[in-house]
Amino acid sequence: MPFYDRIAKQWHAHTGRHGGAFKEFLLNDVLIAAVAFIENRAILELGAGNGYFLPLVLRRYSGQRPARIVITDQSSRQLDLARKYCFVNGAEYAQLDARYPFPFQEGAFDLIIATMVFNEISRRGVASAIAECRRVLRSPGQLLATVIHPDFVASLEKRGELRQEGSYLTMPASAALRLPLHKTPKEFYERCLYNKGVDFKSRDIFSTKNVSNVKAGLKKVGNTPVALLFDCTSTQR
């Protein structure tokens, strides 16, 4: 069974139609604006949850028409959840497994989102997810992925707050949740990217007032970014 299946109903009353406070606070501004436009692109998302996400950049880019949307999730469970609470309408929904073969044909999107995917999968999933990104992306097309920064994975090991559950290894969240994690480097995701002829940049993203004042526990980082954004482009074929 998929680890979100598990606690899909709790994550999502956790985090509603924002993704929670981490993201509504700090994170989703961030991907919206380097989206910059979806007039007549093909999108994928990868690891939607609950579907928060999408409707947040189709409000944002109101007037704007996406030529396909395609909302996926490795959970069953999110996705029913993400029809229920968070439908699009004339969106495609499919359960995906980021770490095998995407069932699309090469070059059938322009933009391919990821939040928080990556940094739950294996190194060899990650490698995997990267290749078939840059399969089904059409040139050029955009890629856009965060991950939970690596510093700040490893702040956490070093307070002790990570945690091994059966075949998991979790960090905390909200609501006194759980999440999987991998403890993946930087070095690696940006030698994925390289190995498959991604042009990308990177950002660090660090944590807020509004954002430790909510989730009490960022406090705790200081000058420690919690988040990477890869905003990546293929141009060549």
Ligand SMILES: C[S@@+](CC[C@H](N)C(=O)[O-])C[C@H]1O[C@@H](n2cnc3c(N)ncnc32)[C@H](O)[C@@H]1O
Second form
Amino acid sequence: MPFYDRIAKQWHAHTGRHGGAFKEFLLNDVLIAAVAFIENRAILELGAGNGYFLPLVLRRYSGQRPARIVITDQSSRQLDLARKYCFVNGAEYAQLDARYPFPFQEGAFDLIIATMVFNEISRRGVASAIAECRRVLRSPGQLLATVIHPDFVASLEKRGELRQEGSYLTMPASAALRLPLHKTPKEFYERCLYNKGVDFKSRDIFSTKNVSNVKAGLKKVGNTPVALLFDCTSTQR
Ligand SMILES: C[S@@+](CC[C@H](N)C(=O)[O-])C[C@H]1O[C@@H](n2cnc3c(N)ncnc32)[C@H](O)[C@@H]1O
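Okay, that was the form predicted alone. Show me the form predicted together with the named molecule next.
Now the complete complex, all chains and molecules, led by this one.
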């Protein structure tokens, strides 16, 4: 059973319609700015969770009409919540495990969004997911992938906040919620992108006062970046 099938309700309570404080006060704006436009683009979201993000994108770029929207997650219970609470009219909802071949044709999408998903997947799964993103992206196409920053993971480990629970390594989230995690180095993500001929810019995302006022756990992080964003462009075929 996918990890999030078990915690889907708690996750939705934690993340709500804006993704929780870190996303609401910081990351959403960064990602929405990076999207830049949606007119006529075919958009795929991987690991969409409760699906809060695309409604925000559609609101920000209201008046523009995407060609297609596909909202996916490994967890069917997350998808149920997405349909129930963050429904996007005209969108397709599909269960998709990003570690395995995607059920889409080559060049089917202009934009792929994967927020805090690849850090929950083993390295082999990440390599496969990035290869599949490359395959199903048009040229030019954009992959916006955000992961928990490896430096942040290292700081959690140093403070003894990572825990092995059965087959999962977990990290703390809000309240009593713990989330699965893989300790994947930045260089590994970069190598996967590079090997697939994907151009990318990476950006460290640091917490702000607004965020840590609400999310007390982030007060401890000091100058450690919390998230790592890869804004990727697939150009050659
Ligand atoms: C930390 S949550 C992020 C959800 C959403 N992107 C957000 O930012 O709120 C990670 C999501 O990735 C999904 N996920 C984990 N492993 C996955 C996999 N192998 N394939 C697809 N989705 C996966 C989980 O079910 C969960 O919904």
